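One chain comes next, on its own, written out as structure tokens in the form predicted alone.
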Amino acid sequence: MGNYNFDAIIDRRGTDCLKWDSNGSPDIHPMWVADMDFAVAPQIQKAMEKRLSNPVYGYTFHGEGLINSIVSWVGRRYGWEISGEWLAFSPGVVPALSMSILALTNPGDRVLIMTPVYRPFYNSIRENGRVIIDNPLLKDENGRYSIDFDLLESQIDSRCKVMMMCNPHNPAGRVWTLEELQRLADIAKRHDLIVISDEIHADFIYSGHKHISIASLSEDMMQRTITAYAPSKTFNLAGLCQSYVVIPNKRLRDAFMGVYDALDLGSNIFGMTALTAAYNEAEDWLDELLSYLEANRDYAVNYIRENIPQIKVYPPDGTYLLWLDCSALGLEKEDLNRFFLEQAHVRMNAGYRFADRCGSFMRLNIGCPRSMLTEGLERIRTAVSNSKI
């Protein structure tokens, strides 16, 4: 028995919670947006209460304590020794992606992404007037994804300036290996690409796998990479809007900060307080959480394989997201999404939002107490078994 109770049910309804209060019906069981249903670590709550007790919440800055906590965390958890001078900040990883695109490319430049991938990748490129190069990941018969390196390199031309990657990958759940990252690094060097690496799920790594930041591979990669992290997924702090980026190259960092300053983005004092407390005091909470989530993953995968064989699932290397192949149900895109909403009363993320070709996929969030996970899976099992599709 650990020190923390991840089986506790927290009622989030009525708190303007996106996950629970925006579903259109109280009957919907939400297993969609990447937001966990666990109480934050008590160390974080205590630090927030202490800061709240000082009744002035004025302008603030990124102080030495915050920076030192980040430097120490990245070194301990990811094995990458960074300097505090390399840090820049953002209200979230998604804004950091857009700021990076704006800072380092021009309208019409091409940006390579590996798909299916988190929807904001598309938006950060397309909505800022850049052009997407879609490199489809390969998928074997077991549902495991890999990179088609030959195709990827063939898609790069003189107009391609950036490769944007996701590690661990959302929604495929892959934790890229050293060998895979080295091949990407070699390609980036050959074609003089800037790499933007979204590593927001870097703390969710399961047994047998290891997170490696691509920037940490060599001096060359450090000088061409922007790496985005945040405590928001790890410690369930998304509402506090605090993330950071590591940019060793001063030219790239100055360009990023130019966009940041132009937007006049301030800092959330409570987000900074929570980040510092999480990284300095709540590591044991995370370690227990990882054990719980890995058990959730194994439970969900076994349940689906034994009780819902019409749905194919592969255990992810990392993240708390399952990528479900529902092609045997014979439904696509909104018809599939509607089936789960109306028949199972379960909300997941529709696969076509990650790639047009993934209309028969759904993404399921297992970051919740086991009883809530069981309820959602049983609803899906009943709907599929009762359907005539």
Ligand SMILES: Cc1ncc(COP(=O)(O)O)c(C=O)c1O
Second form
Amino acid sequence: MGNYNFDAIIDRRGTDCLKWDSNGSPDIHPMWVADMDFAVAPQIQKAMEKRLSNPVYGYTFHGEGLINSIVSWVGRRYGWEISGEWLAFSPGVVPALSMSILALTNPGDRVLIMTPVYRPFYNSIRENGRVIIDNPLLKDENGRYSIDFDLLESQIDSRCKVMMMCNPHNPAGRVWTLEELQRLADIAKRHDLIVISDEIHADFIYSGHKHISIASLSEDMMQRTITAYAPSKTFNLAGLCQSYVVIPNKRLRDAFMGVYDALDLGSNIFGMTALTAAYNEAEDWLDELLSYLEANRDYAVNYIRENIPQIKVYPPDGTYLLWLDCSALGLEKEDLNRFFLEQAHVRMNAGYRFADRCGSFMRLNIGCPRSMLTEGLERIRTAVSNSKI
Ligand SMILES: Cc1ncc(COP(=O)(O)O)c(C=O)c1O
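Requested next: the structure of the form predicted together with the ligand (the form predicted alone having been shown above).
So here's everything in the complex, that chain up top.
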């Protein structure tokens, strides 16, 4: 028995909770958006209560305690010694991706992404008037993804300024290896690309894998990379809108700060309090959570393989997201999504949102108490077996 109870069920309904309150019907079992159903670490709650008890919630700034907690976390957890001066802040990783694009590219410039990938990657490029270069990941017969390096390099031209990465990769579940990252770093150097690396899932790494920040590979990579991290997935603090970026290169950092200052985003009292408590005091909670999630992953993969053979699943190296190949069901895109909503009463994320060609995939969130996971899997099994496929 550990110190924390990840089996506890917390009723989140009626709190304007995106995951539970926005599904149109209370019958829907939510296994979509990357948000976990666990209580926050008690160390974080205590720190928040302490801050709450001082009843003035005026302007704040990103102080030394916060910065030191981040520098220490990145060193301890990811093995990268950073300086506090390299830090900049953002209300979220997605806004940080957009600010980076705005700061470092011009309208019409091209940005390379590896797909399928988290939907806002597309938006941060397209909605800001830049052009996407779509590099499809390769998938082997077991469903494991890898990078098509030759294609990727052939897609880079003089208008391609940025490679935007996701590590660990959502939804492919890959934790990129040292060798893969080195090959990407070589390509970035050869073509003088800026790298924007979204590492928001960096703390969800399962046995046998290791998170490596691409910026930490060499001085050259440090100078060309913006890395975005956050405690929001790790400690389930997404509602507190607190993330940060590490930008060792002064020119890139100044450009980022130009956009940031223009937006005058300020700082968030409770986001800062929660981050500091999480990083300084709640590491043992995270280590226990990781064991729980790894058991959830193994349980869900075995359950699907044994009971829902129509759905193919490959165990992710990291993240609490399973990428399900539902092609045997013969449904695509919204029809597939509707099938799970209407027949299973389970909401997942539809695969085509991650890449147009992934219409027969769904993304399942396993970041919940085991009983909730079982409930969702049983609903899916019943719906699939009733559909006589
Ligand atoms: C790869 C990736 N980046 C960013 C985010 C969201 O980040 P934020 O809420 O900090 O904007 C998510 C959430 O699912 C994600 O999976």
